[in-house]
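Take a look at this single chain, the form predicted on its own, given in structure tokens.
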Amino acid sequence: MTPGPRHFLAVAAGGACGALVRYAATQAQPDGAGFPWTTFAINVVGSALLAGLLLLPVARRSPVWAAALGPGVLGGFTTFSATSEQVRSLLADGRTGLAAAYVVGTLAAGLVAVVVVGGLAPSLPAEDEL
């Protein structure tokens, strides 16, 4: 299937919404100078939500909604580019151990979130599988 204009608009609108939620979260709880907990939590929660996306009937049945919610909202919400910049900053400050813990912790926690959500999710009905 070739994505049409509706898919691109859905991703754009969803991305704007996800980015706004992430921005609001970082304004409500800034990362500060230590471990970037807010960005860490955003990426782990976003990973878990992405793993469970196809549990939503609307995402299973509508490629436009799946695009809006997946690459759109959750793509705009999660921020591995911010993680990369925070790791660079920690390394520049000579905090190598914290930078390593942040990288490994983010990847491990995101993977655990995906595995847990995938394990807890009920099987999709055969007629709803993509």
Second form
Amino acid sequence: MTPGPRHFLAVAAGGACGALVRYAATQAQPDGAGFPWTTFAINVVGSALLAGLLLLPVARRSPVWAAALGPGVLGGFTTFSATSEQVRSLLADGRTGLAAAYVVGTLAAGLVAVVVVGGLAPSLPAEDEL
Amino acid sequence: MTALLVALGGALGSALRYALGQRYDDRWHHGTLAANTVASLLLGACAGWALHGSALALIGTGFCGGLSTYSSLMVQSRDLGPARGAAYLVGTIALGLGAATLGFTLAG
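What about the form predicted in complex with its partner chain, after the form predicted on its own?
After this comes the whole thing, all chains and molecules, with the earlier chain placed first.
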């Protein structure tokens, strides 16, 4: 299925919401100089929710809602760039062990979350997996 | 005001990532890989420029955060299976770290 303008608008609107929730979370609980727990939690929770997206009837029924919630809200909520920059910054400060723990910890927790939650949910159609 | 800039950047970044994914994600997720790498490069540059306030909200928190995605990276890696999924993960992380470092260095 080729996405139309409605899909792009849905993704943009969802992305705005997701980014706002991430911003609010990092304002409420800033990452600070140690292990970036807030970004870690955002990425793990967002991964779990994306894997479970099709547990929501509205996402199963409507490709536009699936785009709004998946690539939109959850894509905008989670961030890979912040993780890259945090790892770069930790390495630049000589905190190699912490950087490695952060990378491996986020990957491991994210994969476990996706596999566990995904085991409960129907698979996402490929075009909605952004 | 800051929240509006985050939302605007997030909307633009997410829509661009979606377009890249629709166009270039196939057996390998080149579109998502490009989105994550470019966002890491730009966020590294934001740190190098020491952006703050409105500019950081729009470009860093909003646009780079919206353009990049961790949730899709995880779900796509799972779906690729152990060997290709691991290659995709390691490649994305290495490119992201390299891109953030390059962006920081060029901007600093």
